[in-house]
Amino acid sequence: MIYADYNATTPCDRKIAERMLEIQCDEFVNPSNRASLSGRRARGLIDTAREQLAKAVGAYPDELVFTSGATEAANTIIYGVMQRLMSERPRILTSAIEHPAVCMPADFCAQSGADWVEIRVDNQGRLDMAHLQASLQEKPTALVCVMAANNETGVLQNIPELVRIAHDAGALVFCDMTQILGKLPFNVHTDGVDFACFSAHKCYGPKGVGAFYKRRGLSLSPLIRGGGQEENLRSGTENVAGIAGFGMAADQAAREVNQRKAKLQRLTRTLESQLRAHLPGLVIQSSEADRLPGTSMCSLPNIKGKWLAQLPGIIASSGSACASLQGKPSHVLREMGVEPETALRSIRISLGSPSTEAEVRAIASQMIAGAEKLGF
């Protein structure tokens, strides 16, 4: 089998599992403990982590805050910031193509009593600016959420401009930053974010585990209660290995980052010249847009038949795994117009680290032979 769906989750690097597990069976007292010398050992571990994980981001160790991954750290910040305005009937603005974990509380905020906008997108996935002003004006906003990268297209949004304009309107920003660490350089204090989200899976680590920046100075109201750990933003035992295994993992994505991206941008040209090349009417949506580097987002327009059941021997996927799951056309695809049944005829193919030259043309002859089968 050739893996192709990276944006979906990654492999656990191996020696960061034989670490966990080592942490797991050895470092396993309660690192609130802090009166025995292993609870503060495990104590040092989360530190070591969160200090891994903001020289990673451009950020301060204090700043980042432990979840269980970018779902809950996204719940967090969004619930978070409207709960303390709830009584103000706040207005909360995402972008169209924003991801499940960010749509969905938007939407219950909505319920709730909060004003809830979507912001357009032009035929590229591009964030449109003017909507975006215009929106800000009509109504005191609280908090703008747009994702950095999409993780079904790759389109890569200008967000220090997004923020500039956020900002000059007295609103929040929040960016959603899982697909871009270790794929692309960034930093959240120079892009001027309030806050952000990562995933530990996303990046070779392990599954269960992620992060929200919050920006020195502002408050949020905690999702989770209890104990008062993670500086009472996020109560529970901590996850000491995964939490642990993350910190190496953000470690290693921005030691090699530059590397990881120069690598990702060579193959997928390698895929897309050898689509183009045999597919005349293929369209690899977001093409005239700035990209994150190893994700193709290919369509075939006027075709019966899903695609992505003719590539045996590859695992990709029709789009983000929550839309592949309920079996519905990408929403990201429906907003930068895209027909319904040609979203449903799509494939994502997100490539990795370990994705080599041969798997991608391999995985360029199975799609060219797939979409012949289909009669393209």
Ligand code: PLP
Given for the second form:
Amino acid sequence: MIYADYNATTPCDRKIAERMLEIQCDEFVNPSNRASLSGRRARGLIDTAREQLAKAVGAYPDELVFTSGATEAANTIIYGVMQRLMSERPRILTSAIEHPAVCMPADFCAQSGADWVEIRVDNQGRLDMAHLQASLQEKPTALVCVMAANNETGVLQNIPELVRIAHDAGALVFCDMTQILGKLPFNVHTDGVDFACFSAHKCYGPKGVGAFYKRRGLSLSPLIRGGGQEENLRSGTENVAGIAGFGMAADQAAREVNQRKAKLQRLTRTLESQLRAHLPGLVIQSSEADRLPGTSMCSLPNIKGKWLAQLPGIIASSGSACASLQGKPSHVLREMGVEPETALRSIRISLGSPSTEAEVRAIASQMIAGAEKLGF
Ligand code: PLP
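What would the structure be for the form predicted together with the ligand, rather than the form predicted alone?
What follows is the whole complex; the chain from before opens it.
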């Protein structure tokens, strides 16, 4: 089996998993037990992880809050901001190609009286800045939510530019940075975002751990209330091993990001040049825009049949895990103007650090053979 679905999830680094096992079994004392040395050691593991993540994303450690993943982080930010600001600023804007972790809470806010508007994208998936500006001018807006890199096509948004536009209109900006961590260098302070979210399992850490960034000085209502952990922003006994694992994964991501980027760019070039040479009419979505290295959403307009089903030795996907579950065409491709049938039959190849040149060539051969079987 060749794994090519790294945007869906990555394998947990074995050294990290081993260290996490030690922490689970040996450093199990509650980190809130500050009276004991063991409790303080467990607290120290969380502090170290926060520093590691802060360094990787360009934040201060006290600006980060650990959660159960990017979904919880996004829900906390969206509900937390809207709850505080909705009466004065009823509007929430999201790009039309957000992950469900962002558009579903925005939809729920709309059901509770917020005015939710989705900002259009062009046929490459780039945000329509004029639509953003017009929507901000129409009504006071509390929050603008735009992902840095799309999980399906890899398209990158111009974050500093949209932050400038949103801030000029008095709106806060939340950026889903789940896919970019470890693939491209970035810095939340330089980008100027107010909130961001991250997930450990997208960068060789464990599943079930994530975090959000909240710029110093901003306030937020918590989603989960209880014992007051994480400065009252996320109650519940901390997942010490998971958080430590995330810290280690973030630390490694920060140290290796330029190497990973170069490798993913090289592998993507090989894959796409092979495919283009043999499949006239192939569309690599968002390929005219700035794109995440390692993500190739491949479409053959009018393909007759399920292309993905022709790749028995390869684990890839036809879009996000959520869309596949529902058997629906990807809303991301639909918003970019791709026909529903083509969207359903597109294949997303997403590569990662363990991917090799030989794997990429094997993927290309299978995709070409599969397309030929379907009449191309
Ligand atoms: N945002 C993006 C862009 C994603 O790709 C994902 C993962 O599927 C999420 C949010 C949700 O992350 P998690 O699985 O940590 O909740």
